[in-house]
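Encoded as structure tokens, the following chain is the form predicted on its own, with no partner shown.
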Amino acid sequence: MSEPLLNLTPAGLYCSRGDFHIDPWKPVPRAFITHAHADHARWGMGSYTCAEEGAGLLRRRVGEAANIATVRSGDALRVGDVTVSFHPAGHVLGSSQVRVSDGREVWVCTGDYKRGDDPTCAPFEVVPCDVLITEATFALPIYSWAPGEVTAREILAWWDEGVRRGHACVLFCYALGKAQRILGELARLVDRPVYVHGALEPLVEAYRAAGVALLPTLKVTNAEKGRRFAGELVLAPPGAYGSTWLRRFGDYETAFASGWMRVRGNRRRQGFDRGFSLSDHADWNGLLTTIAECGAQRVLATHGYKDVLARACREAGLSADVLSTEFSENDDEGEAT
């Protein structure tokens, strides 16, 4: 029996026939990166390869001096005895699935992905394969997402209520991906500025530089001293919740935009006034649909409810197991605090 195309090693997923890792969590000579969240794109690699669209964010993550090569989505790259290509994952700007083939078998590592429409990144592409390595962050039937436009209208209604009642609406969201998606979804509905925490601004500008249409933004720190924020929408990273930074807004309400808000108890336990169920990961049906559409006969589930997803695959007649990786079950990449 031939060696698998990808193996789990102490440094991460490794392809010995191409001598590279995918999203390694320890320093390695050559890393292929699915996207720029901190649990997938770490410092210290000898070289990085990613899809063209994700290069700007990756460089912000790992530094200007990093050795980064890019590949156009769908283009085949010969690496040792295998062929590698990147395909849109629909998670955040530049996020990709990595396809690895030796001419006889095809493996696809999805990284993080979602199936819903998102105006800020390329949509997910179904990639036929024999073995699928898939995330399982929200692999429970309770997790089911409404279209982003529906959630954006809910956020806009909350914002409009803040205008009428004269209080600020402070919406907490992950710094990379979620904040930009909110700005992109709202840009389809209104054209008025949004205030943002300083940790979000560089990433928002990175999306603008990539040609993504977003609502205009203003930095909270640039507002004049004593400015009242009544009726304003303010985006902030989760790390700012409960901090003295909030005092400047006077009368305000808080909300959190995350897939975890699908469970109402999460909002109550964390103390937010509102919760908006908006995720950059596939929901339960999205995971099952992807597995069915790609035609994989073997599924390896990583991070999240991986045991639940593997069991569902086995009940459907597929070969399935779990991979214990160091990828996070959250989008919060740490820079937002």
Contents of the next structure:
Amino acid sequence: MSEPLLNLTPAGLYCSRGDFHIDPWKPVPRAFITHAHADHARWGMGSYTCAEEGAGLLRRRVGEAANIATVRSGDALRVGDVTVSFHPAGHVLGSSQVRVSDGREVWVCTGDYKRGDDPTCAPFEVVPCDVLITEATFALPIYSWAPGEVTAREILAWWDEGVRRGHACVLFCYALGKAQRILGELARLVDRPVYVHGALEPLVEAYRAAGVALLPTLKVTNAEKGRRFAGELVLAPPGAYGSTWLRRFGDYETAFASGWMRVRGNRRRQGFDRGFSLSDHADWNGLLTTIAECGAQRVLATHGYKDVLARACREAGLSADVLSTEFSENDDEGEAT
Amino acid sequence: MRAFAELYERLDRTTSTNAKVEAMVEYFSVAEPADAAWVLFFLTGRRLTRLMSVRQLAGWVGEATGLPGWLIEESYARVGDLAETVSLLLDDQSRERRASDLPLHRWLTERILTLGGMTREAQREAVSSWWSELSGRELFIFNKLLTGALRVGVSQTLVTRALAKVADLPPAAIAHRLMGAWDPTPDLVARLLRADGSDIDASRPYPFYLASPLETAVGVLGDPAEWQAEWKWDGIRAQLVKRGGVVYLWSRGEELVSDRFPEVVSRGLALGDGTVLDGEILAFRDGRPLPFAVLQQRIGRNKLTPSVLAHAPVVFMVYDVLELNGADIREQPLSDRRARLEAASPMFPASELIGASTWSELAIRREEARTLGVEGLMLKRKSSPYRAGRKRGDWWKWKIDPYSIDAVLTYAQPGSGKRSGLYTDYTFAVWQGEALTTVAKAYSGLTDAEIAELDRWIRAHTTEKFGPVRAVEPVQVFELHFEAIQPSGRHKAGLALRFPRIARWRTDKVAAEADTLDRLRAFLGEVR
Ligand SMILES: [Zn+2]
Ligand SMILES: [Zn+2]
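Show the same protein again, this time as the form predicted together with the partner chain rather than the form predicted on its own.
Following is the full complex, with the preceding chain placed first.
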């Protein structure tokens, strides 16, 4: 066979036999989108195709006028000479892996994914394949996540301390995915309202509209003037850190929920009072397990520590390379707020 | 171990001194005495001798986890601290753990301290099996203990404050008891916190009273007749204690330095029993102090050979008498203590009193400082008691060079030329609220040995790399001198220093003791 099923072109990952791109970063006629984060879903495509659960979020990202088709998870689409299907990736609501097959060979592009439990989205599904294009955001063995519930209990303990001491607890987190996951994890433990920054509210609503159970939320901007936030949990996007927006909380502590918080230097340097190591990306074991379980003989790594992952795969006897994509190297920090 | 790990975490994550004190108060109020003694040992900056190198640990982690060396190195490059890297690699959330919560003192006495007598192989087996009982920050602390590098972000002053709160005693009483030699035995905390203070260890000095820099016009001090002026000597501040026929010499860093200055100790033997003198150890020849660098030959690791003793002759210049005939006379006014000083210690030179009837006369005398090799004048209120710590108001240092600050090393860059490859270009910062703001870059002032030592430290404590520049843990404090200060729109701090240079590596200070941007701004006000 001469040409690979998927190729890297200046616009992104391209399948010539189906004439479509996956998560392209330049305008193309037909785009298959793994999920609605900014580095994967961009403006200006002729048409978009995504998993049903992700359509609401995708529309918010690419605009009301965009031409969006949806497909049920697992359903096969015939596209040119190949079949394409979407399978849950467990990253955020509606996030999917894209499987492409020409009947002889199967390629899977994971998009972003994680293996841990998350009450706000369908769990990752292992899709057997020959070639796996996997993310590598946290591909170092120092990254190992505790179950989300364990971290949620730590967040709750911090919140309870805020209640006891009478200060606000301002928790910074990515606006799409992380914030809702925290609200979903906490909903399993308590039933109290949480204040949210205006930028998070529509995304929280989009999750609710999709039937995801979250703690009730109140908008910070709707709180009456002079309101004290003692003992309240407030979720805010990272961009609000260090801004005057924080002044209204008077006495408060700050925290950041991100996989990067696992390293002490990151916690200290960024100046947050607390760091909760909570990530929507696969940790080291999650990456290796996935590669082993899907049975791929060839691995292509994107995002983050791709060289490390590719080398580890080669040392394990697989064929592996890095793919230089334009996805964020840095988790979803580029995420618009 | 778990309780200590929690305390460590609480102290580590906050820069608020109140929060730190509160965390310690909560810990010491409920801690088991045997554990609390060890915690105090570490909080006061004491360390175990290094049992093994962190490289050794990294090797064992490779064996325990099956990770290849390159992957450990990649991880280290990201974390910047090898002991933390090792801990994170071990803290794989999916591994089986034998949950245990052995108390800290048993970890130390039954385990860690027994490692010293083992073969490498036995050490490896023991350490690997203990690793499997620990997780998260406990692993981090355990590994730091093994490598003798556990460092808790808290100053002696804060520890003292916390214990004083727990015991409901004045901080000075605790500071006094904390000084000197003690072992982390289970009765330690009870002895420190007890209400009665009669059995204080005979060797113990009193907490030093420290002068504050005078940053305003000297006239605000009022009538010059109420003040005693002396030269401000640049040596090692020390207390000489003579009790029970024995002489103890303590440096301000609470180190017993008797063995470094045998000539001072032998002279002190002629003092009456129950005498405590406050003074300055100075390298001194022909009536003049020698540069501080000469005195440094007497500290550090060097063996005291006859040649070192001859090259760096020292005197103990006495300032004050704190205890006489076994009675604590610190509450008496300075003028009374000074009157008794010379009779009590005829074998030591007493610091000269500078007579002047007006401040301007004194200011003129101060100009002699540079030629005398001193730093300026000390102004002490004649009616003042000998207080503990840095209580402002009664003792001032009126330095000839007003432009001296203590700043924290934040970034380093390799130099060029003869020292290329070594980190010799440093960036320094001072506190602005709870953050550090860059105020100066400096290249000179350290000895070759200090540069080499600092270079090693920088490599081991890098938190981030930006091309050739390394961000380092904000830990090391340096005294910087500079000639002038100007407002500047180009610098983030809003001011620029002229000819900044490193005067001294302040290994006796922690970062929290460095100066603030407000203090620099006050200099600016003076200039305008
Ligand atoms: Zn994503
Ligand atoms: Zn991504």
